[in-house]
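Shown next as structure tokens: one chain only, the form predicted alone.
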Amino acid sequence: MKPPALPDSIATPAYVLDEAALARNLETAARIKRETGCKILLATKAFALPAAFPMMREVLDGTTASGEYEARLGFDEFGKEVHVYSPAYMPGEVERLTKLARHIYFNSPEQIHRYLPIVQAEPGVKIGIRINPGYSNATLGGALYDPCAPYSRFGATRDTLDDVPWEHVDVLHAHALCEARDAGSVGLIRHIAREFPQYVRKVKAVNFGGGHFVNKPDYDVANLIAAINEFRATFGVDVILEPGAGLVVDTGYLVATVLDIHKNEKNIAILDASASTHMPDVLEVPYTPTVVGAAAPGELPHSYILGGKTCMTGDIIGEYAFAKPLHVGDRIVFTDMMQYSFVKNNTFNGVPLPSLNVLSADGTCRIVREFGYDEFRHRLG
């Protein structure tokens, strides 16, 4: 991803969405829909920026949520179909969801039996059942991000599927991927066709979940399209995909400023951006994000450990090499910072949240939202 010129006027820390890059990613989604007739939903657990919804609404069929608040966001701000799944629902949540979502997915046959009267009381709401397909193809984070890892709490296992009241179920849901390339996507589709055909024939649609990294350069979209078309031709059902990160991968940045250079055997650049608070997946996965103009340690003359300003010892983003020495006030630009980072950030230590910005195709940058002390204080009661 070659970043465009970012205005020096951006106050850091700042997340910046690149609209031109997002438009390119949405072209991939449009092609998949056009050539297969499938539906594609935005998983708001990975990306929830209402400022981008008008552009995404032109291509996508709606949103998929992980609970009531995300469902409400999709209903209020996106304005198309809302699908929702949670491994369990809080008291009163399903009743409220029936006013927001037209598709509610349950985690077990027992849940469907329990909530069926509530769903049926709201005309037009369709029921889905999430299954555990026993197909592991999560390419990121190992068991941490593998929905089919041993003892997973996600989805009805095969031995329970005959207890599902299939006459009331419209959608079979099988989410088993994380940052999967086409081999994983195609593998899941063929696995469901091979291992669960008797259940596919009981429903009107199959939702193959998210984790399809369709906008990575090494993803062969044609293979996905062929697999979806083969599946639809075999079973005569609709197909739904619900990518999140796959739609917004490589579409934005986190811009930071060097606050100080500390020396302790190595050079350590302390930033106003933090792994702990602003990019938690760096520590959870873990992974080392790409920095514009930087390379691996030793590949350029000047190496630095980049860390945040929190009191957490492990608030380290990674070690990088630069062509020139870093100085206080220098800008550091991290790429691929639209997926998960800003929806998972926090105010630990009272560290300010980065502002949200949108970079237009004409090079102008607008501030969507800035955050101050109030956001920190209001969460504390």
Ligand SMILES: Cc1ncc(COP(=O)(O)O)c(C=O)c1O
Second form
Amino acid sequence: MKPPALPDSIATPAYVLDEAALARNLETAARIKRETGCKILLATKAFALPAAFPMMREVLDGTTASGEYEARLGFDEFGKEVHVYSPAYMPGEVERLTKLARHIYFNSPEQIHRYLPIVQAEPGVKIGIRINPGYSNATLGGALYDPCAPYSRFGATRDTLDDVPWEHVDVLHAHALCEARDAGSVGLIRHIAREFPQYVRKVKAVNFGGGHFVNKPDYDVANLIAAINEFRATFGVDVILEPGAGLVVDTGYLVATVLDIHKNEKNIAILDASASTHMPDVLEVPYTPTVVGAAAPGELPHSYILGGKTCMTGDIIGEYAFAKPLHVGDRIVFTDMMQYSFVKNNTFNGVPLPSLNVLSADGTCRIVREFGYDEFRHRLG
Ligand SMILES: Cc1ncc(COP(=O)(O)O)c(C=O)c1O
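Return one more block: the form predicted in complex with the named molecule, after the form predicted alone shown previously.
Below, the chain from earlier opens the complete complex, with every other chain and molecule after it.
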């Protein structure tokens, strides 16, 4: 899809949410909900932009959090259901969560036994158990992003499931996917139906986690819908999905400026955006993001390594080819920069944080937040 024109006036570095693209993605979520009756929550670990919440809350049922702060964000800013899962909770965290979240998921039967009195003290709070379904479908990063990789710390293993006090549990939670296409989603749903039916029959809802990359063109949403409907017809339970990336994939940009062109056998463009500080997944996964108007080295006449202005040698975004030579002051636009980008950024080297912006469907762009020296200074005590 061709990205829309971004105003030259945007000061860089800048993340820009494309509201028209987000609206398209939300239509997919609306269809899945409409055709299955399932609930869909936004996993705020992937994307936590309150400026986008009014649009998202029109379609989604709420948010799912990784701990107290995200739960608070969901409670204060999204305003619908708040679910929360963490592999372990800090002292006092569960007490505080009972005031924010109506669904608290635990990582083991032992945790449920430990926290049961605290949860029961707050009427209406429901308990979930995360299981480790032993279903691996890693499409990204191998074991790094496989919740069911060997020695995973996520979820109760099968041999402990008879220790779960099921009479107190409402939701069985099985997050096992990462950037999965429909075959992964359907595979997980059928795996739970086949391998864990005796436990599914003990709960009111099954949460199939995130990692459903429903807005990628090669994801056949009809197959997911059929699998959810089959599961619901078999067990008579509610179904919950909690995607993050799949809701906001391809909905925005990181806009950078070329600060300098350095030469060391190759041409190296140094940017005011950085992999280390602004797109850490580029180094962690690792992957090479798409740049608007650029191609793979050799496919266009002018090749450049794009790197950040930090002191980290590995702060390299990738090598790209352009139709024309790059110059100081040129704009570089990275695509698919809404998921796991600004939620993970940092001020290493004192590199300024990119501003947060929203591009409306009518082409107007508004700044949601700009950052300065204070953000760097405040974190240092
Ligand atoms: C428990 C849980 N739910 C949901 C998600 C969201 O996954 P994604 O952003 O890949 O859809 C994650 C991601 O790590 C997760 O750990």
